[in-house]
Each structure stands twice: as C-alpha cells, then as structure tokens.
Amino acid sequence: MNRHQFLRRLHRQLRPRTYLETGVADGRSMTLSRVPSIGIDPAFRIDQEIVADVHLARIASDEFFAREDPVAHLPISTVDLAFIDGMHLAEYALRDYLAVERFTHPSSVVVFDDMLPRTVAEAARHRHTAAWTGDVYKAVQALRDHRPDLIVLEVDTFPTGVVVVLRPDASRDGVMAEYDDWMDIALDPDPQDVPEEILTRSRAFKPEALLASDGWRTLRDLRDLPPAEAAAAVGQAFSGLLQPTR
C-alpha cells in the first residue's frame, strides 16, 4: 500500500469534517480531500483534479501559520485530519507540526509521510537522489523524546513510509520547550547517522493492520468531548496497537 492509498483509507475511516495539508505539490493527497480543506505550498503544480472547498496557499508554510487566523477558510476551528509533506529537513517538518497542532482535538490525526528513508542517502538533507526523504524522521524522533503524551506509530506504506501521530495537544500552543536543544544536537552534516530501526522498519506497522484498528471510528465519536477527557478516550482506544506486531 502506498501513501495515497493509505490515506485515502483514513479519510474514509476518519470522515474528518476539515483537512490540511504542508505540500500540496500536484495535488495528488489534495483530491483525496471532500471536505473545507486547505493546501500550503509555495510552489504547487496541481494537474489533479480537485472537487472539495479548498484554500490554496502558495506561501511557505511558517509564513502561513504566522498570519492572525490561518484557518479562517474552515467552518470550525478545529483540523481533523492534517498530512505534513512540505520541505524534507527535520527542522520544518518538527515546526509544521507544532503550528498545525496549535488547531487540533484530541481526537485529530496528523500524518508525516517520508518518515522511512530506505538508506543513509535518501536520508541527506542535500538531495543527491533521485528518491528523497531528507532526515525529516528525525522530527518525529523529537516527539518521541519530548512528547510522551503523543502517540506516535510508523507505518510500513511504499516506498518511504508515513508516521501517524494521535493525541495532539492544542493547548501547548505551538511550543516545544525542547526546540532549541533538539536542533543543536539533530542537524548533523551528512551522511546522517539514521538509526537501524528506521532503515529496517522494525517497529513499523503493516498499513492494513494499522487501518483495521477500531479505534479510528472511535475518533470519530470523540471530537464533542472536552479534551482531557477525548485524550483519554484515543489513549484506550489504540492501547491494543502500543506494541507493533508485523
């Protein structure tokens, strides 16, 4: 399964009232989308055809979010579900999900895709390949460690692998008190030292296993809860899938 695959099976599963997206370049995770939707990228190419309501920003995304209210195009405030594809450096793919974060539920999904570099040289944060990663995993490494509370499960899609996050926290509005540190230490010169369980996907889920999960028609019935109480219902209704089996 690859990554449009697998998301257009969460899109059916999640039935998300609002979408967004880092990284529309030609639109083919934005023609998934039949909901209030907006796009970000400062150089998009759509040649798909697209048949929701959506706001197409050509900006760069920190740009974007900076604005007073960045997702006015949406009847509520609130994105269900969110795929980050912008620029493949960890730095802007860490900071795309603290601002998309800032407009999440509990009950909201955010997808990373190109979280599974096959090798050390797709994983250069100077492209030299023709398939590219970057070292964006290494944003989601960042969550792992500064995060707990996050629920963080790769997922084994062709050809370089998406991360799925549960459980966002709006109210740390946009901060990782960690920031600072973590990119003093993350961006190392290539070739980067990417761990073996990425390169193997050993802890990676099998995306068919991940999607027959119930909890995802759970989220569903979660976004009316208040959010301590919503975080505490998606932490119960993925407890079964904390440890990937293959």
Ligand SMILES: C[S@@+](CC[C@H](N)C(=O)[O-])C[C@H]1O[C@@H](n2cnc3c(N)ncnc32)[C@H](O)[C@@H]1O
Given for the second form:
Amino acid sequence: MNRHQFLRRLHRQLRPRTYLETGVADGRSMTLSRVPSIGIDPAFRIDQEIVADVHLARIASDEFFAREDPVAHLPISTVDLAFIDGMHLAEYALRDYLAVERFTHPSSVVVFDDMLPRTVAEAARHRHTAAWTGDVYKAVQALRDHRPDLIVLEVDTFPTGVVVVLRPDASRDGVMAEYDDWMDIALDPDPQDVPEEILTRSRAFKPEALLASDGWRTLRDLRDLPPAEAAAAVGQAFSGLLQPTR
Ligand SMILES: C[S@@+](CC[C@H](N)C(=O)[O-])C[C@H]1O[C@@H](n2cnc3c(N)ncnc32)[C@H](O)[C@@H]1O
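For comparison with the form predicted alone, provide the form predicted in complex with the ligand.
Everything in the complex follows now, all chains and molecules, and the chain you saw is the first one.
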C-alpha cells in the first residue's frame, strides 16, 4: 500500500471534519480530502481536480503558522487530520507538527510522510537520490524522546513509510522545551546515522492492520468530549492493535 492509498483509507475511516497539509506539490494528497481544507506550499503547481473547499497558501509553513489565525478558513478551529509532507528536513517537520498541534483535539490524527528511509543515502540532508526522505525521521524520534504522552506509530507504506501520531495536545501551545538542545543533535552533517529499526522497519505496523483498528471510529466519537477526557480514551481505543510485524 502506498502513502496515498493509506491516506485515502484513513480519510474514510476517520471521516475528518477538517484537513490540513504542509507540502501540496501537484495536489495528489489534497485530492483525497472531501472536507474544508488548508494546503500550504510555497511552490505548489496543482495539476488535478481538487474536490474539497480548500484554502491554498503559497507560502512556507513557518510563515503560514505565524499568522494571527492560521486556520481561519476552517469552519471549526480544530484540524481533525493533518499530513506533514513539506520541507524534508527534520527541524521543519518538527516545527510543522508543533505548529499544527496547537489546532488539534486529542482525537485528531497527524500523519508524517517519508518517515522510513530505505537507505542512508535517501535520508541525507543534502539530496542526491531520486527518492528522497531527508532526515525527517528525526522529528519523530524527538517526539518519542520528549513527548511520551503521544502515541507514535510507524507504518510500513511504500515506498518510504509514514508515521501516525495520536493523542496530540494543543495545550502545549506549539512548544517543545528541549527544541534548542535537540537542534544541536538534529543538524549533524551527512551521512546520517539512521537507526536500524527505521531501515529495517522492525517497529512498523502493516498499514492494513492499523487501518482495520476500531480505534478510528472511537476517535470520531471522542470529538465532543473535553480534551482531558478524550485523551484518556484514545490510548484505550488503540490498545487492541496487533503487534507490529514485518
Ligand atoms: C513531497 S512534496 C508534497 C507531496 C504531496 N503532499 C502529495 O503527497 O501529493 C513536498 C512539497 O513541499 C513543499 N515545501 C518545501 N518547503 C516547504 C515549506 N517550508 N513549507 C511548506 N511546503 C514546503 C515543496 O514545494 C513540495 O511541493
């Protein structure tokens, strides 16, 4: 299953009320949305029909999220589903996550693309391969290390894997206190020291197994609960997941 097939099925399972993506390019992932949406990309060039009521911002995501009310286009101030697929460098991906988290509810889902590079070359900060993930996988490592409250699931999609983050916490207000210390490590020059678990996908869920979870329906039911109550229920909703398999 590739990233777009996974996303298409996630849209169906989760039935988000709103969608946001960083990195729009030709619009292929945006075509999957059927709900009020925001797409951010300084260089998008849409070449297919987008069905959703979408606000396209031709601007870098850092600038977009610095606006006073970045999600003004949406009918509600909550982003139910976000796809982070903009600049393929770890610090940009992490900032995109922290910025969009401000507009989430614990029932929201954030998906990162290109999280499972297949080779060290593909994970280079300086692109020199056809398929390129860059080192965005480190953004998720930062969340694993500094945000144990989040549920972080690697997914074995073709070609370069995605990560699903559950139970975001808007009350963090876009801040990760360890960001500056993390940056010192994150910006290591190439070649990157990509962890074995990432290259082998040993922690990754089969996309079909994850999509088959009843948890997605439960997330929909949690949307109207106060954040603390919903957060407590999210872990339980996914506790029945199969163990990761290759
Ligand atoms: C891999 S493409 C996105 C593909 C698209 N999401 C899809 O799946 O069909 C990455 C895009 O990120 C955009 N990009 C680069 N830097 C960015 C930034 N700072 N903020 C938002 N988008 C950025 C690029 O212009 C490029 O179009």
